[in-house]
Amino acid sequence: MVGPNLNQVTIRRTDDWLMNWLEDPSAVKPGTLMPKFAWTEGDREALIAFLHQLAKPVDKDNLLKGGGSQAEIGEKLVKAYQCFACHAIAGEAGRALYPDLTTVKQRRDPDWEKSWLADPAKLKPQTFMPNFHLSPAEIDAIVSYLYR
């Protein structure tokens, strides 16, 4: 897989992020692979126009509510934000450039991955990881997911 699955990118990023990452790829995130094209704005608006199409709003109070334990309702949820675009989860592709989610709980405890969620900058300024914005239910539940 050369590329990430862009299919909810626009709920992860922002247009302006997206808009400067499709601008000058490597001016955002140094050494990545994705390569400069001589789009003009108009270009790259339309493109963006184009990623909202593809994303499908996450419905978290009814993943939330639905049945199941804990770690299955988070199991819905890194589904359905496509944490796999990146990670590699329990079969689901991911990218070798990013950490395999599968032995995250042999790398850090659950706190660390808490407040990793709720706001991964905090924790490693300059990251690429985004922030999903996510509630303590949602958090709780992902992180029972990855460290059942």
Second form
Amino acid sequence: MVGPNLNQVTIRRTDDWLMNWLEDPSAVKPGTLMPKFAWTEGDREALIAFLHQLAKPVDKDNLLKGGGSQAEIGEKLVKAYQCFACHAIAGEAGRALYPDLTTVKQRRDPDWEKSWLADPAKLKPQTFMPNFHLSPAEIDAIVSYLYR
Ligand code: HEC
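Coords for the form predicted in complex with heme C (HEC), given the form predicted on its own:
Zooming out: every chain and molecule, the one shown earlier first.
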């Protein structure tokens, strides 16, 4: 799989970010395989409107209250946010470019992981990992899942 699944891309990126990306991907991420197309601003706006139609809003309140263990709730959140667009977890999807989260617990401690999920760019300013604006409750559940 060369490119990421785009179903939930408008959940993880802002429209401004997507406008810049579609204008010139390698200006945002040097070395990316995504080509630069001769799109007008109107073309790019239309593409982003289409991507918004694909996205399924994450019903975080229901997921958090829906029962099950913290790790089970975390697994549902990871699916809803489509972390698999970049990361493999337990053999599912992911892309070779990005860390496999199955083994993240061997590399990082849970507190590091919580700060990372709260604001990746705070720890690594140039990171390509999006800020999902997760609530503390969502972060706790996702970390329980990844450290289960
Ligand atoms: C657009 C791609 C992308 C998506 C989607 C994404 N990440 Fe990431 N993530 C990255 C990148 C890139 C890194 C590596 C950090 C770096 O080098 O900049 C990373 C690193 C991580 C790490 C640290 C891994 C390690 O071994 O150091 C964790 C944990 C993580 N991501 C969790 C998540 C979770 C949970 C989600 C879904 C809510 C998610 N990511 C969605 C791109 C992504």
